[in-house]
Every structure is written in structure tokens, then in C-alpha cells.
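First, one chain by itself in C-alpha cells, the form predicted on its own.
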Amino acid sequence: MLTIRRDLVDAMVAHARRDHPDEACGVIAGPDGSDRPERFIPMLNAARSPTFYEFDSADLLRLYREMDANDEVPVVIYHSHTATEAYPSRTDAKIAAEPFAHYVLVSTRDPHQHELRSFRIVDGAITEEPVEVVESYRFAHTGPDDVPEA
């Protein structure tokens, strides 16, 4: 399950909407073994196609090595669909290479209202997983009975 703070989904969907009708993509990276996204790295669209994303590979050797400075990996791995739904296509899946990342995919096709998917993919196997939107890391975990009173 994706656990993910809500600013860092409406960060998401604005990209997505912002390159709209070019698929938009970035990273989001957490501390390294938290499985927790925090910093959000938007990133362009080196291919510029409403079809199809792909990384600059100047930028993603830069983030690599931030990343790697700051001991982050990439927790979630985002890319739109801009005319079809958010499922990851088998472009998609051929291109994953983080194993442990979650894929998100948001789809712009509908104007009004976006759709929000993650997935993990492993070997060109995807598998969908629930994405659970918090307000804050700091209680998503433990349920209201661990709240600590005022």
C-alpha cells in the first residue's frame, strides 16, 4: 500500500495538468528504507509526446546522485496519461527499473475531475496496490486510539 500525504498528490495532478496534453513526470523521494515520500522532484518530459515519458538522462544522473547525497531513494515514480486511463502501459512496465517503487500514474483525460492509480512493478509484472491519502505521516499509521490527547 502507497501511504501518501495529500499535498504531495495535489503537487501530482498540478503537474499533470500543467503539461497537459504532454504527459508530465517526476520522482518523489524518501529517506532511504522509510518506504515514506517526502521531497517532490518534478521533472520534464525529455520526450515532449502526449504518448509516451522518458527522463532526461542528464537530469535523472543529477537526482541519482542528490538522492544518493541525502540518503533518499526514489519512493514513488509518477507519470500522467493524458487520453487514457491511469494504468501503466507495457511501455510503462518495460521501462521500470526501481523494484521497490511505487508507480503512480495520474490520468488528465477528464478535464473536471483526475484518477489516481499505484502500482508495483517487477519484472514487467504490474500489480495494483491501494494508495491511502493522509494529511500527515505522523498518525497515518497508528489509528485514532494512538492520537495523543490535548
Second form
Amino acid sequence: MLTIRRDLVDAMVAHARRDHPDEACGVIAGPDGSDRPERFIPMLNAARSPTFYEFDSADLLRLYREMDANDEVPVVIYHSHTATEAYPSRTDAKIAAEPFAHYVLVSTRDPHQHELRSFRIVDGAITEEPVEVVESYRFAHTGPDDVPEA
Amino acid sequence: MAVTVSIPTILRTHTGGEKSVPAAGATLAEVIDDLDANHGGLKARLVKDGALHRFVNIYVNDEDVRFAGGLEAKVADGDNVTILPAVAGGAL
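Output block for the form predicted in complex with its partner chain, input the form predicted on its own:
Next comes the full complex, this chain leading.
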């Protein structure tokens, strides 16, 4: 199950719409061990392609150094499919190399209604998971900030 | 030449969970051979048919080795070698 704030979902969809018909991609980082996506990081698609995405290699190094320094991990890795469904392709499954990340796919093939789904990809095996969209993590039982306001 | 190698999450099964490990060599190829001698199976995850795997990025300090000679990239004492799997995919 992926539990994610609505504003982060909106940010992924907006990025996917903005880069359409090319694929958009990015990361939502969160504290190591929390499984809680918090910091939205849109990335450039170095391939600038409607059928392929790849983080630029220098950007990738900077991103991972920054996350390391912050004790963050890539909780969500997202990208868009612009003419097909929001389901990982064989290429997606083959290249996926973060077994603890939620791989979020956004399809923008319908100009009016996006599709957003989440998957685990481990050793090339794809498992879909439910997505729970919340207004805030405060009441979503996601960890240390799960405390009602005083 | 002694270097420090950062290992990505997906390859830490080869290093007993360690995020970084020491290795030795004067070129990236030698560093990878030394890594493989101590952490069996790592080389096969990085090198395919004598070249770096297309979807694995390796950096010596800040430089992607693809622009520095690939497996023949020189490493110096105290360098940091970082291995990062590409984040990539596509609809086809």
C-alpha cells in the first residue's frame, strides 16, 4: 500500500501533463525507514522522449548524494506513460533497481482523465498495490508525526 | 591505490548490507575485480561482455566514467567510487 498526500499526487500529475507528450519522471524522497513520501523532486528526462525516460547521470549522482546527506530514500519513483496505460512496461520492470520504492505510473493518454497506479518491482517482478490518498499524514498512521494536534 | 566504493541498496546483498566498502586498483576494471574477489557476484552485476552494463552508472569522484575511459578510467589513492543503478524505463 502506498499512502501519499494529495498535494504530492497533484504535483506528479501536473508534471506529467506539463511534459506531455514526452515522458515525465521524478522522485518523492522521504525519511529512511518511514515509507512516507515527503519531498517532491521533479527530474529532467534526459531522453526527452515520448517512449523512454532516464535521469541524467550527473543529476542522478547529485540527487543520491543529497538524499544520503538528509537520511532520505527514494520512497516514490514516478514516471508517465503518454500513450499507454499506467502499468510498467517490460523495459520498466527490467531496469527497475530500487526494491523498496513505490513505482508510480501516471498515464496522460486521456487529456481529461489521468490514470495513476503504484507498483513494487523486485527482481523484475511487478506487484500492484493500493494507493491511499490522504490530506495529511497526521492521521494516516504513517509514523512519528502521527500525533493529533494539541 | 585504496579507494572507497559506495554500494547502492540493490547490491548490498553482496556486501553484507554495507553501504560502502574499501577496494584497491589503479583502474576501474582493477577496482571491480578486487571488489568481486571480496564480494562474490558483484562484477556480474556491473560488467557485461567486457563493458559496463548500460543501466549502471559508475562515478569516480564526481565524474561519470563513461566520459573518462569506462572500465579503463584511472583511479587514485583516496578516490570515491560511486555505483548507482540508472533510473530509467519507458513505455515500449
